[in-house]
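First, one chain by itself: the form predicted alone, in structure tokens.
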Amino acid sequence: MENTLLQKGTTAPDFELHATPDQKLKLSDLRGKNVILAFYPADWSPVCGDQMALYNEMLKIFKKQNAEMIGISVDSKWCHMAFSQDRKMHFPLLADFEPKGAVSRAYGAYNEKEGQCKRALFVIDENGIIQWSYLSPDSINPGADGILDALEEISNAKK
């Protein structure tokens, strides 16, 4: 039975996720601004590096929208330093390693087959609410468009 992907409207569900081998990083700290999570399979596969070095090349773009990146996968702490390392990461990389894709579950977004992340987007408001959300295909990069329509539509929301 697959999970289904959560929808605008709904409740970001909370979570707390290494983001470096020795500190957390949770996802109610973040209120106030707007959050981009990226769930993706692996660190070192093709696409989702490709993926991880679109948004990070975009970050003074998505921080103009007053809004945090996220990357998530099952990968473990020390398999994303070291990969944010090799790539010059410049956002966060969690590990939804132990209990492993518990977060990922949460959201829909948990290919249970494969025991990995599915390729996944969300965009959340400042008040934690899921804005948009979108699954892509594992072997497809889905850019940023998405994004930054999601943010968009935030912003002149506010107006």
The other form holds:
Amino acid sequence: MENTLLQKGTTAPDFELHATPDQKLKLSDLRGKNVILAFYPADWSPVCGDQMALYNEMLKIFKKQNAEMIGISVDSKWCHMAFSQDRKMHFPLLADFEPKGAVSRAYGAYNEKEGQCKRALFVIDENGIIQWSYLSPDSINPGADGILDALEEISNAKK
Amino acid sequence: MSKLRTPVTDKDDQTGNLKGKAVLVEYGDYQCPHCGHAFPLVKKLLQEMGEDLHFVFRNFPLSEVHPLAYDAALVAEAAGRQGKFWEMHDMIFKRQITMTEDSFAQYVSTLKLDPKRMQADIADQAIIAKVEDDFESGVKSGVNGTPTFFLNGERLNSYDGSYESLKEAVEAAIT
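For comparison with the form predicted alone, please write out the form predicted together with the partner chain.
Below is the entire complex, every chain and molecule, led by the chain shown above.
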């Protein structure tokens, strides 16, 4: 399978992953909302910490655009729980843990060499179609301007 | 991706020479140690190049990581209503390491601000909106952490934490 990032216009592959040790989240349950998927290499690593901290502050802004933020890495649900509590995260971090990296692979966002997610962003519209995707170098925090532009485009297209 | 998308207006907190050739915008967080580090550098820059430098500070508080950052931003903005934004801005950064939630009342009294008015202004919708609009303008311009500087509308990527890196960039912008 070619490991390139899924592009605009593609139906977002559905998945169901642990958000907490006893709760799972299914992408298709979020139909009717825009969804931001942020794949990131690892909990606790410095760049990811900053990137997720930024998104954590932006939830109100995303909400205005009817958008839900979701983080995904191959860390386990227990690791996510500790990271999330430590950083006071208010959005779900999903564990692409078993089979390891399966969802990341389906999105073309898996780094086979390192065995972790690439730093990739997807904006999925209310119908489950990818409207924007972006691959950032591992060491660079991509910020959120691209996400906001994509959400704005979705909302303009509806007018 | 690297442009300042919200232009500087008279609603911004600004100092230096407002007609200066170099317009430096900082997105900062009052509890961020890197912003605390940058604070004296910007001060020095204003002293040395104030003729040419127009400096703007915009709020970018990461309040889950820095629990006092958002309140500090409100306090500085509210002090601005009494004409002492920069006095408060300086005080907060100078005392960043020892700042607690009780510190703000001390700062207010040290700067001889009217405490009642401060209290009302901190809760004022327009002040809250200023802080939140600053933040939103930052993320739209690609700010992903603090401090992030923009020089004449372009993101300043050459700042490496040293005074020289700031100074060289500003010098290049005025020549």
